[in-house]
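Just the one chain here, the form predicted on its own, laid out as structure tokens.
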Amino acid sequence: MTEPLLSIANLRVDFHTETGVVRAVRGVSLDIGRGERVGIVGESGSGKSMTGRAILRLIRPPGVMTAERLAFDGIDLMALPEPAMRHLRGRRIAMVLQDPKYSLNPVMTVGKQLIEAFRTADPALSAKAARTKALDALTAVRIRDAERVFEAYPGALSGGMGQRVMIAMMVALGPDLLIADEPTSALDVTVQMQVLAILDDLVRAQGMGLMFISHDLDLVASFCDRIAVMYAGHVVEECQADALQSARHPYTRGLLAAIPEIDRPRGDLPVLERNPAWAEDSS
């Protein structure tokens, strides 16, 4: 059977704090392998993001992170020295952040960031070639104007235009594993699709392994080949995405009964009624 390229195995994220300590991830094991899809969905708060930062070990004090395994590749990132860390972050592993306008530099042109990155990444290449090789990563990602683009300031730029931004910067480098955080949140319908088209010529292109975090379950269930669905730090079900609507656990199924459609009757949306059994730590 082949490796994954991503192997997680009971990582745990907790912070300590005045209050006592806050467990924001409890026991996930999780695969991802190359070329695959995985979404990751669950209300706001139960750990999906913060999932995905301590992949890439951007856990901070008073945060501490401890897994039985986390392995990329092959490589066990939890005994990986940080500066080689360092070198897998956005080279082979990239995320792409929830809101461009908080993960941008307001101050930085879009292409002076590009160029930064790309300088950071080798820095043998010159100027005028990572120039060129900003435009070509905007173009890659279906930015028609790149020049003004480049040229531009993010406060300039659309919420798509700028998500965009952020998905060059992230795969340019052609990373082995994307982590994409809600990579479509506040888009319209037809950026949405553009993105997500982005995305997956990269998975079909590149056989690059794609981390989907979102809360919406429609999207994820027609983007992803498999979801994880999390609840309080835990991953409570995993399944094939073409078999969601089949899901069996209560968490599950109370999420897609809150999903409103609109070829039936209008009345109250069901409520999630939930059982504290769900949050407890099985440790």
Given for the second form:
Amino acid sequence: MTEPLLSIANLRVDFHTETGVVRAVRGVSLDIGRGERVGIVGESGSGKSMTGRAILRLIRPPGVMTAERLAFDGIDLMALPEPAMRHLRGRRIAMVLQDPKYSLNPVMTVGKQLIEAFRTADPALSAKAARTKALDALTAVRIRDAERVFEAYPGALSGGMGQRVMIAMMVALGPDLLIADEPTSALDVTVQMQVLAILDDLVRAQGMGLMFISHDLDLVASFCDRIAVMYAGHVVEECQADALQSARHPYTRGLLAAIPEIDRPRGDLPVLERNPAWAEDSS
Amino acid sequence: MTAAPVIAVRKLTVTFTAGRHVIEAVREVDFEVGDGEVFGLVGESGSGKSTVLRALTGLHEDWRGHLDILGEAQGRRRSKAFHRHVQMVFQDPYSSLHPRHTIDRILAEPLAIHGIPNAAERIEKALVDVGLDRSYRFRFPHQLSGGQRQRVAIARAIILEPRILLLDEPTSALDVSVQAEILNLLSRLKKERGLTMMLVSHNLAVVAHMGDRLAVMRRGEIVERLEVERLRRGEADHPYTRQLLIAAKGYDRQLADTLLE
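Having seen the form predicted on its own, please provide the structure of the form predicted together with its partner chain.
Starting with the chain above, the whole complex follows.
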């Protein structure tokens, strides 16, 4: 059996505040394979974003993370010194966040930002080669007028275009794993489709592993291979994406039932009754 | 629709002026909403759907065309009586409630403006009507969850016993389980009070769940008007409405490819 690209066992993130310890992630265990799209779904506060950040070791004090295992391509990330970790970020594990408005520098052209990212990753890259690489990266995410976007400031781009730029920047370095945290939630549905198609192609063509964090169950079920449902900081259920409708955990079933659907009979929506037992630690 | 419509909009054009540029955010839009009906306005960002609502309620003054609401032609300025009958609920319950006012003060304000007596009694009743315990009365918005805040925003809208409720993406900032609770609450209020509602949303399923009829907007214009029953049967005529219908069901590679072309 081949080793998964990412292997997490009993990941925990605690925040030590004046009023006590907030346990944001409470024992997440999860594997992601090469070329696999794994959806992490849950409602706000379920710990899904914190899990994504913890993989990149981006938890800042007062947050403290621990894990029995956090291995990426056989590398123990928990034991990795910070400079080596920094080398991994962006190059081998990349992250795309929800809103391109906040991820791009508003006073720097798109081209300059791409070049900066590529030359930081590879200091030997010449300015000219970096420019070519940047234009290629923009073309790769199906931006037709790459030259214009290259010269533009982020404020001049639509949300969908901005998100394509972010993806271009992240995937041009050929990461093995992409953590996408609600990458399409700020976008219109038709634009969302386009961005997902681009991610879809990258996963297929480059065999990239994708961790797709989202609150949208229908979207994740239709886009991913496998789904982990998070509640109160841990994974309550894992299933194949196409089997989501036959999910067993009462929380997952409650969430599914609460979603209004176009062809579903009307009448009151079933309201999710939360059981305190769901929040209890599994380990 | 047998009786006269409660809302009649004819050739509504709404403009924004930026320097020398005049942008027509809404162009020549027509629709009617009958008494007790829920009318949905669907579209993507920038389609003009929220702008229509803002012009209706008097929040945006640069418009032309005809607006008849509750049998009266409306001008630029709205009467006090208008606001008693027409109330609005906004998308973001984090920014639509004054952060330094208690729930009590938030709910007392519309009553004070309209000189309605028995404020304390009405406030408690409004809280109960939206499913909040009386104990919330003296809390601040930050002490409430998103869903509870949206309940307060709805309480503020219904405390004047309006006839029309204008809802601008009332559940898009909420988790699905909370959205279900708010949609159920709105359905109940509609049934109990015979409210007429306009529901602006980018979410077709939410409109299909709540609405009787809907209009689909794109780039400032209505591209299609149809009954929700037809939408539910997938009988949309306009290609854009059909795209939205497919997209509402999740990721669809075929649709994505046509959109990327």
